[in-house]
Partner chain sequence: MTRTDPLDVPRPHAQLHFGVFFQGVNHWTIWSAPDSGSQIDPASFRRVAQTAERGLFDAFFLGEGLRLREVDGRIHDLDVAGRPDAITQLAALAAVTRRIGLVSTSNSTFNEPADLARRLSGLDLLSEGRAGWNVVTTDNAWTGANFRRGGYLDHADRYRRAEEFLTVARALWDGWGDGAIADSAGAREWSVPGAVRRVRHRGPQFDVDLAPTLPRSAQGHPVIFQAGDSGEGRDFAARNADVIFSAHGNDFDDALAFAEDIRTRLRGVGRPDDDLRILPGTEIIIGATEEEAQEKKRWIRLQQVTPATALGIAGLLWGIDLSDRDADGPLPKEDPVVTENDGSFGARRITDPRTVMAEWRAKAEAHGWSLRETVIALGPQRGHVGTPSGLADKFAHFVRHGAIDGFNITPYLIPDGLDDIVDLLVPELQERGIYRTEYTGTTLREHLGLRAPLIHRSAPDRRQAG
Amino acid sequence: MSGPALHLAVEIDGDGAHPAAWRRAAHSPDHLLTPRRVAQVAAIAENAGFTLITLDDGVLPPGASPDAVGRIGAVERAAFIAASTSTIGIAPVVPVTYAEPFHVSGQLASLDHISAGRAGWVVTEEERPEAARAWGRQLIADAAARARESRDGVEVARALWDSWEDDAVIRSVATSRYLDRERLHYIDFTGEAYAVKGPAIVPRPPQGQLVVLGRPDRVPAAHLDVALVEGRELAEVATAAAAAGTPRVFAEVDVALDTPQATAAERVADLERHASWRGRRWLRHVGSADQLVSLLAELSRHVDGVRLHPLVLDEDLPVLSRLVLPALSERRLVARPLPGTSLRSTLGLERPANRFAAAAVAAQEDAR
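How would this chain look by itself, in the form predicted together with the partner chain?
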């Protein structure tokens, strides 16, 4: 592989990955839900040189504390961030277990327009039964049915992104036509649970298709640009990465780093007194920046990127920014995204041809 081998994504929801992260945050809880905070964290991540920000979400409050913790919707935060940054990719988490795929597709396409092609989508599921009660929808209880909703939701969103060809807006003064209706397409999706007619309301996003990230066991690999793979050990991650079958593979990594004030282990121990850091089947690095650099160098042989989940944003982001990314950059393992570049091209992914335009060309050739 030529060029930098590793892309770094960072998850910036709330105050960090630990359920009690807010206790070590550098601000009071009521600052979390302010525009200043949202812009500030995004600016730090962009300045550090991350390829991508992800923003966790779901209809239920994050289960971070015995008492409620608030969370602004990921798409709204992502749009706000898109307007206040210029190079970093932005991918909100949007589950389509109960949501309307037509709305989700339009929101994400809009985010891509707003960010001039820096948008992605992390597909997840609403697993808790309370989510169905919140939406007022029939519970989708079994895992296979939830996977079906993810699959159908992504398929609908992707079809809608293609439902306008790139040059559907023609503004032809001679014929008085604003649109070329031949370049607009009904998607006529019919799944097991619902049907969607199309076309979209939002013109085709700048990237053609947003970068779709998700777990390959939940969303068919053919619908994913980036598989988010898990595994507690490096070997497990390597195996999962090799099997993913997607254009790009990112490993999920929890990180807690030594800071000038406390070691990573001390910081974790402090928070563990309040709540347990969920036992996710992810790689977990608790230690120094140097050790993390070595782990990431090792990972770069197996995956195209990692998504870091910092223990406490206010503590770990500065260390990542000052020590980890510069060290990786020096070793030419990462490169910062360039201004004016789409997320897709930063990741070395082609801009996909429009399925309907391609079909129209094929039909013409057949007719000859």
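For comparison with the form predicted together with the partner chain, would you give the structure of this protein in the form predicted alone?
All you get below is the one chain by itself.
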């Protein structure tokens, strides 16, 4: 017996999850960073019925010579995709280990406005020492300190998204007032490493709060909407999902699929001649589309969604689109986003009340 319908996300950074994926890409290497390439991949994912695309990022370039070493910023790519899509959610990876959370919150709020409420945020960490040098910051080498930066960064971003009440923009021609200043608020955050006063410079996002995804061992569950859980075996994923403590849970899964030209194992072996796939941190499926459908059916008993990391986008995404998602749809195992719905609505998450407006209402009731 299968579980509830799954939300499927797909990571579309670069040419795929393998560092040498570009060697099997259907396009020439100089097309990787073009707008047309980004739009094409996003369109395939949206038309297939994926709930969400994610875009990996970091201050350091991915890979090392001779493999692809360039990328455009995830937020910039997400903004471009937002303008060329209509239903799929878009969640860039934005680490806040060294980045200023005030600016990150503004970028992400802007993305939510551009996408009409389809934006999310994947919170990660900058772990490599070179990242600190690239930012011109003091190295944060301790894992606990990096987790603190992620925790504080998300807390600040969420507070800033609430620093404008929903009706703060009044646009009154009669009174020549654009804003109701009483509905803008200082957040007055003070942490161990920095302080942020606020308010934001971007109005409250359409969703109120963007959907925040991350690892619950690095960001407190109370700050996350979606936990990204890892596990090399199904039982490990089930245990991690049960302990996540977040409204929604997604499992991470690497995917290499059989294609008409080669088996999944042959394709992996071909790429392994040039570089090694990263150490296996989570589930990895190497095989047929039917076998992947069975795995996803099993996962649906334990998690709300799955984020897939295709070996090579140009080879695996068409198989996912042509064989996997239709098979899941036939078994009513995949949830598809609907036009005009926010990412929060698609995931079954309520639009949260503004904390400052709620506090004002509570104060008024107490005064009666």
